[in-house]
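Consider the single chain below, provided in structure tokens and representing the form predicted alone.
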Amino acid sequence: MQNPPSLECWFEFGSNYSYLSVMRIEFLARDAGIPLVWKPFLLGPIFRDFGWESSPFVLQPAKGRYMWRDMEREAAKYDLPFRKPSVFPRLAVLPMRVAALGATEPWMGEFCRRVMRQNWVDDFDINAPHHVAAALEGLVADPQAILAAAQTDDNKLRLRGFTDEARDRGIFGAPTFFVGEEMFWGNDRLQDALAWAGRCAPASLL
């Protein structure tokens, strides 16, 4: 029997629209019977390829003003709490390394939601080790051991590999979703990606 197609979620903790998707995607995919594959990657190197040293929402003030109001509207639509962070974009290398380490672990979804809440609701420094450890608390037996493993050279290369793969596949922003080779960009395309995966699933699985 064929397996249903998976939904890849390419995201970054510092990405505002990734927040809206990461908070919902695990539950939506589960309800749709679509396997979810987490793909953490760093936006900074992608943006630098375009000659940008920061987010386009910073480089283009009018776009930034629009985005913050749009985030308020969209968060309200999804019944998600939201507070504009005092720092944007916020450094997220350490939690992204933990996400790279835990991408296939059962605690991944809840860890990601906790980090997103720290950034987009609590306005915490999500790159601070004590905040990352707090996001792991109760999900793993030893948060400090996970932090240590995340900082190994092998795991740093793992996150770099995710980022290189994102570049090679033509990803230019986050969140981005893939069903096979079909790409969907942006939180507003999450439902489209799920619907596409559903259409691609063998009839016997629907």
Second form
There are 2 protein chains.
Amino acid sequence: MQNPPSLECWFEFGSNYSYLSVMRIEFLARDAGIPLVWKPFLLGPIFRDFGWESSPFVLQPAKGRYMWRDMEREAAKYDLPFRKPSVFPRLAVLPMRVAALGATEPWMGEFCRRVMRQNWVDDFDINAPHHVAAALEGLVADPQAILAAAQTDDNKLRLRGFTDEARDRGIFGAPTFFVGEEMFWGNDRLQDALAWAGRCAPASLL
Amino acid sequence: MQNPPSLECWFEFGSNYSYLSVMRIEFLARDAGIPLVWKPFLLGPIFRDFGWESSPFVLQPAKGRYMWRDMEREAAKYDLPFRKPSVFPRLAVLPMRVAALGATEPWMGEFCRRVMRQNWVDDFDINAPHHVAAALEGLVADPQAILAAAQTDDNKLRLRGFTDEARDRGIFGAPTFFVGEEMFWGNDRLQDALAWAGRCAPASLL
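Right, the form predicted alone is done, so what does the form predicted in complex with a further copy of the same chain look like?
Complete assembly follows, chain above in first position.
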């Protein structure tokens, strides 16, 4: 018997539209009966491949101004709290390394939502070890041990591997969703990606 | 008594996501009781302001590959025919000048849908005078007279004026919708723009 198709969520803590998806996707996928696969990756190296030294929302001021207004409206649409961070885009290497380490762990979803809230609601420096530790509090037995494991060379390479895979698969922004080879870019396509996964499910599973 | 808020549709015949909106917007606005204001503008000068010599879908091949697949899916979602044009982005200065001339004319909507179909379904050179004339056929008494009027200096300046206004209002892509000062970028935001206009209508008109 075939497995149901899974939904891959490629995201970055520093990406504002990733916030809108990461806060919702675990619940939406669960309700739809679609297995969720977390795929944390770094957006910076992907942007640098295009010759961009920052986010397009910084490089194109008109687009940036629009994006912040759009974020207010979109967050309200999904009933998510939102406050424009005082720093954008925020460095997120440390929490991204924890996400790479924990991608298949049961605490991954809640950890990601906490880091996202720190960035997009609390305006915290999400790359600061004490904030990352706070996001792990109560989810793992020993947050400091997780931080240490996240910073090993092996785990740094794991996050780099995710980023290389993102590039190889043609990812150019975040969030991006995959259902098999079918790619969906942006929070605006999350529902389409879920619907696609639903249609791909073997009939015996529906 | 206040007028109901209008919905401005800023678009380009060469813009693929404009196709998805231009084919639908007149009917959606009419059904919602929202006055529609057509705002044709040239995207090329806006992109050149960013230092781009072509569409981002050409300059970023990964994004371009994704966009063509997304267009197939989106056109299917809206039940619109779609064929990837053999030339992208297509020059559209002549039909855009006709659109600038006819922006407030009753034939504007159907003319725009015909030019869009020529580009995104028939794969015609939409800048060729005979194709522009064909798109006017049956809508105006004398298509050749409209083509001549579209090419006067006054009308060239009218299109340039729309483009300057687009830049001044912070437009960075197409389609873009405005309801008063509220801006919505992309076909994905058309329903939100319509809903916004509906909420802004004076209660006496609802």
